[in-house]
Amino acid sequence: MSLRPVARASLSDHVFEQLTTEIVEGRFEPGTALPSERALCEALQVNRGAVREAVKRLAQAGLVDSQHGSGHHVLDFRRSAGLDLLPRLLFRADGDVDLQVVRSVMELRSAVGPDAAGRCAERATAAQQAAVTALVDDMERVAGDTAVLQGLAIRFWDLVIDGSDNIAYRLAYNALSEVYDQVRPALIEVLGDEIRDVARCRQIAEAIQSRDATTAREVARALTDRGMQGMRDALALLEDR
């Protein structure tokens, strides 16, 4: 069986979901005012202690910019949100894959891959150069079976992020991840030439073995540059649908 636990929303997530809904959708524009308190809690049907909550947190997140004695104005989020705004883009509001997002997410990673394989071959401790090694060999054991290698592949680059020992390349690769994980599926054949591509992987594993931060990064380079034309060649073809 398939089933998982039904997760426990509290009053102010869904205000917060809501919300947050309206404002990437461009229902409230930026510069506009959120309804007041009493608006909110009358449209929405809950206390004003889950509004708050929600406001506060639409703040944290840079949705809205909150004032005391001048109310909340909705910011523009392409300019004061961070990455973990990303995974929302993806659908937009009639259910499709916005193409944008997917084509913004894939480009980051090519940004961010080669240079952390770069820096991983820098800096990564013993036992780091050992786990890329040991998941390459499992790679290597089930290369025909490209289901069984996108997991392993996504569990490759974990390990070098890791090993580049950079905060902002795992934050940035955490909601890179979550938004690859809504799509999976779809992505398994659009990646396939760079997923069944671990010779390339053996090549980064023993380039950041022997400290060789210059080849881990040409040869990432060249690797997600593979994924990259499958990403081109797929949106080009749903683009002309």
The other form holds:
Protein chains: 2
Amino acid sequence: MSLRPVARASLSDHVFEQLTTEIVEGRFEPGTALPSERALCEALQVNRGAVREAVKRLAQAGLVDSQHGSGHHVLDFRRSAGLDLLPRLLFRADGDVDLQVVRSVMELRSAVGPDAAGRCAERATAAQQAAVTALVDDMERVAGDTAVLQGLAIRFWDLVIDGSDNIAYRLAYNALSEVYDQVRPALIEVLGDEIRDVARCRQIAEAIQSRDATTAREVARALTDRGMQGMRDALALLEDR
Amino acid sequence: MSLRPVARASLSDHVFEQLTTEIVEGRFEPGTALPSERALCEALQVNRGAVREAVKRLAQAGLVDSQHGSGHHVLDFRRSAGLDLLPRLLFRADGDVDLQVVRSVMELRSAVGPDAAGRCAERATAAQQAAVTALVDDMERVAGDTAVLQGLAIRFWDLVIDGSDNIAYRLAYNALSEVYDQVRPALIEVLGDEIRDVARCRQIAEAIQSRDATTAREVARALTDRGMQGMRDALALLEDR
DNA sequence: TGGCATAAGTGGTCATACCAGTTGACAAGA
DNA sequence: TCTTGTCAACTGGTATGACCACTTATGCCA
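Starting from the form predicted alone above, please write out the structure of the form predicted in complex with the DNA.
So here's everything in the complex, that chain up top.
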């Protein structure tokens, strides 16, 4: 049995959720104005402060643009939102996972991962090099238990990203992680071949240790390619259904 | 003379700015609590609503975590913020550009750009293929005027990203664009060689037209590599000073 | 020692004003 | 006819003060 913290949400959280959903699913069209704050209060049966807090968050997320006197205008989130919107796009209106989003995330991971490994080999501190090596030691110890390996693989990439000393990689990784967490159980199979490929993780760790950026990059590329292949297979299967 | 819209900012905007700066520059340490809302009202001389709206935005940006009854707790933005924090990290406390951030952004661009070009070749619609080709036509017409070319290059990549049909690339690109815009005049020199390389843009457009993903990827890689080289040179120059 | 009330401090919600910017209708003037 | 100014009716922005709900530390009590 696994216990999780009970979810708690304030009124403005709920308002934010609803409005985000409406916008992302296109029921509030870009260019149009949101209903006025007072109208939203009436419709949602909350006070104006809750509505304003929610709208401020929408603005921060790049979903609306507020203009004093004129209204809150809906933006095209594809052009104005940031990566942290991804978790909101993962589930479609019918509750199913949007495979386009999963594919996109995997591709971004494959684009960034190898270079992160290379940069890590170039720039990691001695402590970071050692941490990566130690983690692969752990992976070898639990080899076979794919579920545990998946957790270690996540930490592996976390360390690699840190070692790459690239703040953009780090922040992008944060957003990707949140998507990953939401579909983690499903990916345990899809990415199985990659997750169990501890040998390549070892090679990467050794390349990082010896500051061999080229090897780190190439092996990481091969590693993420296995995951991409697994995902292609899974997508093909789903489309056949 | 170039006129720009006058900047307008609400009270909560100002509060958000100040708090963000304090957090990003480390004067509010991760794990500690922000001053209470009432204390912030007193210190900033604004009403509590303005403070709350600002704090909600901080939470949305992944900088704080609010707990009813306990306070607003500062998070480690390196692990919890999204890519859209990048523009806030670009300028350091002394007003200078943080070159680490610029380097990070360029690396992310180089990691994603080539794959985006490849995916674009695979997936772009006929209209998108035509748009890329037409844009390169424009580039050839103004060849020589680097400043204008820079604008077209931005639109070029915008089209490529759209054609790649990858929502993660699109959202990441949005965040990168905002950083780019803030240092655009400076990059006109740093990236000069890349910007003037219309020939490679032509090759990419043709590869996209003929759905030759491999060529699109390789040429795009060569193109962004020129920019990386320009940046390395610029960084070396700055460090010599 | 362990459990429980309590008080003080925190964020969350609410109602009600009023200020300030935007927009469109419309009348007065050129 | 076209322009210009005024005004009324919106919109979001700011302010106040009260109260509710949750957390935490304190200290008492069994």
